[in-house]
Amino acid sequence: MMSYLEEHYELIHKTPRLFALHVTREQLLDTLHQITTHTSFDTLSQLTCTDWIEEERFELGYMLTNALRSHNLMLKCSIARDKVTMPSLALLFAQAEVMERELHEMFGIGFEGNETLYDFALEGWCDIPPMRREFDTLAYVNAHYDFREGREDNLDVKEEIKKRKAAAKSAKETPSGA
């Protein structure tokens, strides 16, 4: 199994149990195709996105994992943000469905040939998707919602984060009885 990837494909030896290999946008349902074919891996267990916004790209990952749950390989893919199409993986695995649905919801990434590209959690969502990380939630959340306004514990966060962590490291330095 590893010896076919390993003649065919520059392959990243990430842990023992965990390789992977980058491709391009055209490259990747051949790619997928010949793995599925001249390995055991045979499951798509993971569909995932990180925006790099810096980079105007979007990376998805797509974790592949052998018959005996024993080995898992993810494939990389740099897709520019701007033109978020990919092909959908729906024909050769049919959880890649469900998967697509929600990056397309969350990052709004189109999947060509996958019909059910239609609210998914979010129903009749019209803002950026909430996973890009140009999405303000904060600005987002006080637009739409007042149910926090004038409650005592409406506070912000990151202001309190930063008052426990000093009052924690002031009793630290503090000692016990002074």
Second form
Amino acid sequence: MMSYLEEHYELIHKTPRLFALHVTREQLLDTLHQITTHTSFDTLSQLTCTDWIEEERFELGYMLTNALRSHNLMLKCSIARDKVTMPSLALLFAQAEVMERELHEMFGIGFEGNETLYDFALEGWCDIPPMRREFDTLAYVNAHYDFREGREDNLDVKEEIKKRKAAAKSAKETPSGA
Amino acid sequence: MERKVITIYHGPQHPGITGNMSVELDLMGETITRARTHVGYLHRGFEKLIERRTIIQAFTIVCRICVPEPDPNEANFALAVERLAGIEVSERASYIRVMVLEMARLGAQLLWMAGQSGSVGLGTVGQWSIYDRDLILDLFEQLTGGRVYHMYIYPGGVRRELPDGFLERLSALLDYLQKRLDAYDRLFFDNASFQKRAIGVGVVRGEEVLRRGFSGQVLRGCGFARDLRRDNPYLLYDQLEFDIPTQSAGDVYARALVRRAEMRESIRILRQVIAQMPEEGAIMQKLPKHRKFTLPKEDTYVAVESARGEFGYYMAGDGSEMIRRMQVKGPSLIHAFSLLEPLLVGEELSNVALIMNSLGICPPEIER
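Can you return the structure of this protein in the form predicted together with the partner chain rather than the form predicted alone?
Time for the whole complex; same chain goes first.
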């Protein structure tokens, strides 16, 4: 299994049981086909995405595992953030369908050939895909939600601690019964 | 007579649903003709929040990713950070971690038993098993201060030393649970009511299941002895003796029998841990200070065998004190969509809860 990979690819040994290799978008399907045909890495177990906004790219990770579940191989593929489509793996792996659906919703990545890219966990979402780095959670919350009454004094923990210390100090300085 | 297809939503508010999830069902009479899983009722944005937090801040979140079984999340988080930061954990801390994970596994199986028995109307089983789980939670409270969320397994080791007499109390509880498992056999697993409902229902079979990414009892229930504790060992599992129970029928009952045997194996592991744990040794390594605890610009993947299947974390650092990306991979995403949807077609409406429970689907872990 490993000899084939080492012979044909620049394999990165992360641990004795975890390997990685880099592929381009164009090489992805062919590489997957070769690996699933010639090695025992024949199961897709996870599809990850990391937003490297400062480098203007997404890094997708196709995590493969073998039938014995003893080793993992991650195929890493970088794509430009503004050109976000990938070929779907749904025909190769049935489980890719829902994984791609999630990444489509969270990062706005299109998967050509996947017919199920409708809402996943967010219903009727029309803002920036929320897992993109430019999506500001705090700004979104401030714009869409009101703070519940009675919790204002807990908004700034540092201020609250200062207030409590000042109150305790003042109580100490003021004689009881005064 | 004209036969009409009606659509109903099974959940999210339904006693037969495992958490906040909904299954949209098309029904012809009582028979399901199409099923579609809907999630999003418990989306808390944890993965997004973690990207803006330091390691100790993120640590307080991860246990909440799966309510019935938080500890595999803590273990994954710690293992991933340790691997990226190059931290070694002491033998004593590793033993304590194994102990926590097996106690959590037992607790999760007892909780599962309550749900599964409830789905066939055997309410007494749930009352017993929730009580027994509470006894495990009592021990967790003594050990960690928390019953459900423990925040105990931290990068570098574990956060507290064992209280005095803890292992003796754990040993006594194992003696008690061992006897209770015999009682559960009579009350639940060998009960004709459960057998008649579970045998031949929700059948998963064939070589293809390995390629589809299933894990846990789904694989072991159809004859594949796959368990990361042995196949891709972590902590000290390669130094402990235990069997990987399997069944061949692939139905709801087979998955229940696998769980039954796994509870006995967890007790076996815990007894070894009690006997082998070094009496002395550091439980926590010296770590960098909060704001100086950074991760290099690298990534990794770690996984543990949870009570429901493979539970993995992908983690990437970027040189700062924040975690650049942490992505959770639990068994539920694939089981709830790729498996449950086709599996329900052709089944009776009354079997939906039964099948869902048998697959170990935990919605909070799907949407994080």
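Here, rigid core means the biggest group of C-alpha atoms that superpose within 1.5 Å across both forms. Bear in mind that the values here come from a model prediction, so they are computed numbers and not experimental data. Residue numbers count along the first chain shown, from 1.
Peer 1: Just checking, between these two forms and with the core aligned, does residue 11 shift 2 Å or more at the CA?
Peer 2: The answer is no, as the C-alpha of residue 11 shifts between these two forms by less than 2 Å after core alignment.
Peer 1: Cα of residue 22 displaced 2 Å or more between these two forms, core superposed?
Peer 2: No; residue 22 is a residue whose C-alpha shifts by less than 2 Å between these two forms when the cores are overlaid.
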